[in-house]
Amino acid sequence: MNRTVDISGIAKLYGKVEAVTDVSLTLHEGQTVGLVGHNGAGKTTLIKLMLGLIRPSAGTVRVLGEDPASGNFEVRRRLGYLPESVSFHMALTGRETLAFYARLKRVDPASTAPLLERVGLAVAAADRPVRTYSKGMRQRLGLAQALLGEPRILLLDEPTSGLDPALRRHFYNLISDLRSKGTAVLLSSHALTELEGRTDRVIILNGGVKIADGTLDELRRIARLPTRIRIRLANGGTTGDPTGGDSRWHVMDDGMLETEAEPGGKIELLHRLTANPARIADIGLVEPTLDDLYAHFLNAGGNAR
């Protein structure tokens, strides 16, 4: 895959405040990559150099192979970009935000009305002023903007905040859409669950380091943490070891039984419990969640990259 974004040992400081420190990182086109950590972790400052908004104090950033700080116009208009706070002109209507935009990004003005319907911005939302919208609405009319121009690199902080169920499903079918085509995506989300199958890599922050860059199932290998097992067994039964060893079982509230497996014993765990698959009436793995990783990092503080 060619690498889209190139991010090599950057720092970035203001004034004695160091908001990112030594990070590199690539971006692969159609990679869609989730960048997670707490507020003030460094994320929109390296959402904004990749923007090339602000210039890193030490190491390299490339955008196609560019400096985005250096003011190619070719290189800013295959980006773009979703803030976690969209703002618009509430005189204008969706259609005329979207057209000025167009003209800002010197794209076809013809190309905004089938974006505003691939978001879900009907013919009478789109003609309504942006200062009758909902937060809703707002989110769906900035995503439309960030896809002005097919680019080729899309960043986007927050880009759910404000959608509903559906609208979150729809949109992540248009992130996948895009991948599909090449596109590569950088998701900065405070919402773990929601990256969870829907990123091909997630990049942790903390204090401005990187401390976690990997799949999920590379980051489950060297956190190691435990699966938790479930199980309902046949007869009802809610007492004593299953397997009839010294693994300790917890009641839930739902009625079954759950245990923890480390990685090292899963396997045989397993095969004891279905030795006699009679006596179980429904079985279930739960691996470690994004979340669970998230959590275990941070308290590790250490580094897998």
Contents of the next structure:
Amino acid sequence: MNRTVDISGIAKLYGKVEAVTDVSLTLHEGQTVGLVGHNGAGKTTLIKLMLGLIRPSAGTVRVLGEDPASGNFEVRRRLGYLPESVSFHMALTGRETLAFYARLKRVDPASTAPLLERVGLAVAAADRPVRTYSKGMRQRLGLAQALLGEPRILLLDEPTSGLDPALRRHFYNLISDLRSKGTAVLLSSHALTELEGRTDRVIILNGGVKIADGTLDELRRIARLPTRIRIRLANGGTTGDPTGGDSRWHVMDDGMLETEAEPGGKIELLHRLTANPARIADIGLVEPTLDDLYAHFLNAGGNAR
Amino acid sequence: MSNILIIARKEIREGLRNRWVLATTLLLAALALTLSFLGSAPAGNIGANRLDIVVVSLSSLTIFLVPLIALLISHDAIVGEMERGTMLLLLSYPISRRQIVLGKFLGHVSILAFATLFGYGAAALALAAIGAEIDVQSWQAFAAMIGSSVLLGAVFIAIGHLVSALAAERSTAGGIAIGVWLFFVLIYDMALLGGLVAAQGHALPAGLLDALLLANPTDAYRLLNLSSGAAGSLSGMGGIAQHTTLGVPALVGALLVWMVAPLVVGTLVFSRREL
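Provide the structure of the form predicted in complex with its partner chain, given the form predicted alone shown above.
Below: every chain and molecule of the assembly, starting with the one above.
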């Protein structure tokens, strides 16, 4: 797979504030990567560095083999960017806006009509001033301009925040189409849950530092988060270890007992629990959610600093 | 089409859409027509060519109005787009910051040139239509007045872009723009007059007076239009003009410097600005 974006040891200072510290990452052709972090974690700074809008204080950025801040515009023609909460010139219509950006990218403005259709901006809406657009329509127009000229790299900064679920699905369908054509897509988000099943890889940023990088499965393996097992005893008892072992149980508000099982010990524990089925009235497993996973990495990252 | 033209075209289209072009053209036309019909009444038929009177009254009007319109159009150009968030997206496109500034400048000057040409042109056409006698010289003076008015507008558009590149917020840019206007249009001349009065009739060295007049683009414009030919005797500016050695090339040159310098500095400031 070709590397399209290559960042190594990058840092960016705003005055004395470190927005990004020693981050290295690569984006590959045909891969969708999620960039996750809180507000202010450095996601937008990282995207601006990839666009060459700001210069790094240290480290190097290579986009399609070039330094994006060098003033060589050839690279930018192959990039699509959707800023967080995108805004447009209010007086122009959607069609005029798209034609304006198309000219700047040296794309024939007449060829933009299918693009409007593709992002689902109705013909009637395309000829109305952007001033009258809803948030969702603006976001569709934003995606349309990012898709101009069939970019090889798409940088989308919180593209789905504030969108309704139907539009969100439409958005991700478009992205997976692009991915299959070999476009590298970087999606930033502040919630890991939103990216489940949408990305090949996830990069977690916290306080300007990269704290995790891998597929969700890999991250789960690294985190080794325990599965929570809940049982209700048939006799209603709440004391002692029902397995007769040394695992720790505590009582929940509803009278159930709960324990945490390491990924490796889960089956063994269940086996011992169910050895005498008559004793157990009910059993439930709670797998770690993506939020748990995210919280784990944020805590781990915080402790490491 | 080059990037500069693409930006200029968009600015013009926006100007048309939000009625800037229409409003300024109508304003200038209304004032020009009023001045040419009401303003010439006191002159009666004393032999002064009516278009000459219009040139004098319109250039006095231009000194106040055109810089104000120019600053109003331009002070928002950079800081406004940054605040609204459209600049971030624009800069991610294959376009340099210099091209953005030049494109916006070109677009704004085109809007102002259109408004001046048609607004003031309406007055001249109206005079011609009612059968006033206008000789070739007056037409030339009128054309020169329109040309220099556009140049004066371009100067203040360039200053507006500099203000816009420097200011951190739109409201600051607006405030500075008003300050710039007050300074060049009112305060500077009052201070200059005060200085002349304080000198109690001692003639200033000619070189100093020249420098002081060139240091304010509105004064350069005033000298350019009010000191020569028929206009000089009508406006009373001929008196000052006799004391200076400034010719048309020097005055036009000063205005050009006043246009280019803020534009260059503004581009530099904008290029260094962090997003």
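Positions refer to the first chain, counted from 1. We call the rigid core the largest set of C-alpha positions that still match within 1.5 Å between the two forms. Given the structure is predicted, the values throughout are model-derived calculations rather than measurements.
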Point to revise | Yes/no, Gly255 Cα shift of 2 Å or more between the two forms with rigid core fixed | key: yes
Check your understanding: Can a Cα shift of no less than 2 Å be assigned to Arg118 between the two forms, given superposition on the rigid core?
Key -> no
